[in-house]
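Just the one chain here, the form predicted alone, laid out as structure tokens.
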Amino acid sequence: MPLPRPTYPAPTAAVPALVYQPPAGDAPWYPPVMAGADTLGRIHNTDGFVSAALAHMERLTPDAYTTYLGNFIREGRARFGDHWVYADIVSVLLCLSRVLKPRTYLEIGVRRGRSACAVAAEAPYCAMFLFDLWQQGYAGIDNPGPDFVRGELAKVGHRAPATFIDGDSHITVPDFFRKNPTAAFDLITVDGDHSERGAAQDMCDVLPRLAVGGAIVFDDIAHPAHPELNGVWKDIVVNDDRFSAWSFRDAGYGVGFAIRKY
């Protein structure tokens, strides 16, 4: 059976850091967006976004993933230096939310709010719209609700308004679009659902929805266990004009992102 497809009405927002505005009365010739993610990803790799990536997880409180993960990073750059070249869903959040300066974030799969977090940190008028099962042992940690994510949005300096979605998100997410017919978002990130087409949804429920100039974070597109969510990413949304798309794949998990043109 193939997998769902995204339908795309006419966009109905932008964002002002990506978009070309030409003076009035002269004529539109290009696309809007001035910038995609070749330049945000030669941002992302020169402007130390990997060390703030380090220094944003020692602010929040750890657990297993992180400890390895800050060690990790460490060895990487103790071995390689400056020509160490890694991304991760933090690092790339953080980049993308100093660049585009988003007003609206919608994510699927907060768990301890790590990523939800780090656009706070970057933009901490955001207003957050955030979904999640909150299942139980959910890859081995602790996945400690709400409450827990508020108090890490705290320590980060959040000061706009966070929502919590409850529930399965294939569920959750269409029924708030019904709701909020013209709800449209600068940056979201997809990280619920890590079986394929449960992915494809996720991404197929989202991607309408997000503004011109807008970035969608997907994590996990190199993970062993997943493989397949690396072809879910590519089909649909590297495959398609409407989105310039960055991808890092070569250790870690894995994570892309992409501006939408148009």
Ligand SMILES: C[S@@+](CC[C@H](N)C(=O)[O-])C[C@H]1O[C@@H](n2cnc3c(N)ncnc32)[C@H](O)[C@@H]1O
Second form
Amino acid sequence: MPLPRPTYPAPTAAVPALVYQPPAGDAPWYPPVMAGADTLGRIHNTDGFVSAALAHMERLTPDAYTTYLGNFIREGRARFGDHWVYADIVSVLLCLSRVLKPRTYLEIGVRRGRSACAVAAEAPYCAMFLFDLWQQGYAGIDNPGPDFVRGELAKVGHRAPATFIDGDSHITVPDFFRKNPTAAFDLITVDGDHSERGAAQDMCDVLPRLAVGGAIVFDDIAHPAHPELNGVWKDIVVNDDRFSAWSFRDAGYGVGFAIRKY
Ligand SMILES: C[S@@+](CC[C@H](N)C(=O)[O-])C[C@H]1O[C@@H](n2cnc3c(N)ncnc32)[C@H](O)[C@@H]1O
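Alongside the form predicted alone that was just displayed, please also present the structure of the form predicted together with the ligand.
All chains and molecules follow, beginning with the one already shown.
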């Protein structure tokens, strides 16, 4: 059976930090978004976001995975210095949040709040909508739920409301958009259900609600246990002209982001 595809109604929102507003009376010749994946990828690779990701993780409650990741990043920097090109969901979200200054963030797959806290740290007044079913023992690590994540958000200085929507994203996300038919988001992360069809369905449910100039982040596009995720990313985002996409698959589990152009 073919994978689901998103359907896009006309967008209703745009991210001010990325769009060009011509002077009153001038025709809008270009699509409005001024910077895409090339610009954002260059900022990511040159402005210290891998070091920032390391410092970010050191502010949060450690677990076996983040301890491993910290050692991996320190070793990469020690061996390859400034030539080391690396990215993960945290370095990418720190970069996108600093540049886009998102006002609204939707995340599917929160776990212990590491990625949501990256957005909160750079955009403390960003309103968050966080979807998870809190699968016990996810990846062999305690997955304590919203109260724990609220504590982590407080540690990084988040000051806006954080709304937790608990349950299976394939039910809760469509239900949320039915109840909030005009909701649009400046930044969205999909990192929940890692099955091919489940991840594709999550993408289809959220992408139509991404603002113009907003970014979608999709994790694990080089994860050996989830080889189908790169195909989902390419089919639904990279091959769609409405997105300018950046993919990192050299090391780690890989991560992609894309800016919506129109
Ligand atoms: C890879 S972890 C998220 C990691 C997090 N984004 C981070 O960077 O630390 C995946 C999370 O998705 C949740 N999840 C898995 N399937 C889901 C579903 N169908 N609906 C909602 N959450 C789901 C799990 O409970 C788990 O907490």
